[in-house]
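The chain below stands alone and is given in structure tokens; this is the form predicted on its own.
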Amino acid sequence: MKAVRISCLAALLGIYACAIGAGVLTRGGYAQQDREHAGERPGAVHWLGTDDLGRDRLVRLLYGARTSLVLAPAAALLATALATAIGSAAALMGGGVERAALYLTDVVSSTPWFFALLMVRAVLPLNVDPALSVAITFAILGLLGWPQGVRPMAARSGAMIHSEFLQQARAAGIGPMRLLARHLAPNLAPVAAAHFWATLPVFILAEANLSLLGLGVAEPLPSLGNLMTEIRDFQNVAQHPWLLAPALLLVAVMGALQAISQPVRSSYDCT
């Protein structure tokens, strides 16, 4: 198993080279046309073969990579750190802010995640600039995905407000916020490496459906999501089976992170 954590590591890694590098492997960019060569079939120049504008499918896919790559870990990352501050600071005041604060998760946990992201993503405006629309899509993200870390962070936290370190830092006349910063949230280290590895799989995968809905990031900036938009057409497919390749890559994706984290998600459901 180790190997084949260790080989979906080197082709994780190798995926997120390429797609941070896409400008430097690629010809021109992703929105660049080339009407003469519109819908052609893969061949020696272009290796999956134009789209109905002259655009470089291959081109497009890296760049939709480094999209949809690059910037759903950056959401797992707000949602985690909202996580953990949420968590271990109602720990760490207890009594009624606690039980509020947990309350509060349990409403918002039990809201179709989902359903919430498409209601929220739907009242903001559509027709924006493709870059505002990056932004919008992955702050959603990591706004409406710290929840189901909160009572992790606030079980681990909990169990280490009486441990003997921190009951000397109070004595020492230590503050709240410092106790949070400088002592509690570093040894939850662990509890956010969880969080973070089971939340980015599952943005990635919000991203893609988002934008296969329309709702997420705009033409022309390409990403996973919106270049499986013509994958809806069956027949299209059938006659056309490399436009499978952004899917074929989110699947290759998707199973190399769940390779590579579930040590991580496995140790730290046994705790």
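We call the rigid core the largest set of C-alpha positions that still match within 1.5 Å between the two forms. Numbering follows the first chain given and starts at 1. Since this is a predicted model, take the numbers as computed values, not measurements. What changes on going to the form predicted together with its partner chain:
- Here Ala155 does not count as shifted, since its C-alpha moves by less than 2 Å between these two forms after the core is aligned.
- If you fit the rigid core between these two forms, you'll see the Cα of Arg170 move by 2 angstroms or more.
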Contents of the next structure:
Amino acid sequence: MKAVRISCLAALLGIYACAIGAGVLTRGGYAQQDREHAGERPGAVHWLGTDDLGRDRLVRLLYGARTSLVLAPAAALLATALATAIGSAAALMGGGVERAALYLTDVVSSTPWFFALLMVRAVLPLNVDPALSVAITFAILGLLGWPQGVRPMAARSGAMIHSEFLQQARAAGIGPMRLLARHLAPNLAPVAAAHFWATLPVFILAEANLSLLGLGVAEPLPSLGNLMTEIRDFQNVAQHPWLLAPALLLVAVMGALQAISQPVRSSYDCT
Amino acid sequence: MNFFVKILWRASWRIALRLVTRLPLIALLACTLLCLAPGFDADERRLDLRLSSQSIAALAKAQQGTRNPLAMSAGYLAAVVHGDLGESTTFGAPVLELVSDRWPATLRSLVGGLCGGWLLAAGTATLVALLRSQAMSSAAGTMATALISVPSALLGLIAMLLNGPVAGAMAVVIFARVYQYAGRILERTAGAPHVVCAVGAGLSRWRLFCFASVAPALPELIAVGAASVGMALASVVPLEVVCDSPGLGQLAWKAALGRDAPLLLFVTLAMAAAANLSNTAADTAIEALARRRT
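Next up, the form predicted together with its partner chain. The previous block was the form predicted on its own.
Shown next: the complete complex, the earlier chain at its head.
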């Protein structure tokens, strides 16, 4: 099992390296058109062919992977930071504040977040810039993904606050900020890491689903989700199987992420 | 019998109380999201070149007046209480009419998907726990992981390609997610030292599975059941859109494309009510189980 996880990690790092280095590895940007070779099959020049606008599919795939694989972790980090802040603050304050925070968390987590996501996406400005649209999409994911992490975080923080080592540190005169930064935060890190790894694949899939429905990342900016929209035409896929490349890359990334994060997520289940 | 009637009463009260206390809060949250969104006051009509600058300014002013989440949610809920769910700007029809036409399709998909997914997951988990075969456990786990890695919309496309129903695709979505939790829970209880000892002593595996593996895990399985309703609701939109099924998910998508806030708000509240209903029912069932055991 360890060997599988190591090979998955190596594959994921390779994909990340290619995605982040897309600008160096490829000639021209994701929007560059080669109008004389529009709709071309894979060949020596364009390894995955070109789309109807003459844009190189491989270049777009690398840039699309960069969009999804860099911004989804950023959104997961935001969700984890929010969950940590709300959970630990609730546990530190205790009493009514803790009950109110946990009640609010329950209310938010009982709202089907995909519908909330649709609602916010629906009221974005009409002339929004593609770069801004992608930032907003992932920011919304981050802002809606915190509730699941609050209860484990509050439980862990609550247990920490009453622990002997923390009481000893408090008795030794260590200030609250130092206590939080040096003693509480490192002990919350495993729970935070588990929440991060649990939300990351969810956010990548959510972006893919939203973009497949035309509500995610806007053209011409590519993402793994909006590159898959071409698959919706089945007959086209039967004749041009290379259109499946974004879907295969997404499944590979997701599979690798699931395999790598399995031990961390298992520890989360036990908390 | 008296015990079950009591539970039903308790569940009904709890569900009613939870809906009454939570739905206004969810409405307020939804309205806050809408009001805070950067394009809240954007109106497609403002891009119409035929309109004069005065008309565009008047449209902008009309939109700005409602940018207060508290007032918006209070007004919306008051109208809902009086039976007025508003009018869809996309379809030009009352929201109630649109929803009542489409909810049966969504309910069919949800019931079919949840039943199918749970049957598949429970069947596989039972086989894995009874046979205690490492190869089978790995194969089932790998299959669930592979299926979890595919976006729901893509599973919907595959179902459409195979002429399968939306419920079939939803069953696959639910199977993958439920198996990951339920399978692990059942594997743990079936591998507990006292169960292994009892198997060694020659007790029936099937009987042990029912009374020593499933029974202690029931509260956790009920919790997974409630969570699976939320998972099914989340997959309704992509599946109905790609499979062209005229349900609430497709309606919500069309409303999102048409910036139809009243329709989206109602569908979101309806879905939140469904999720809360299942969560409360699960909480009551878990409490009743605990009480019966003590």
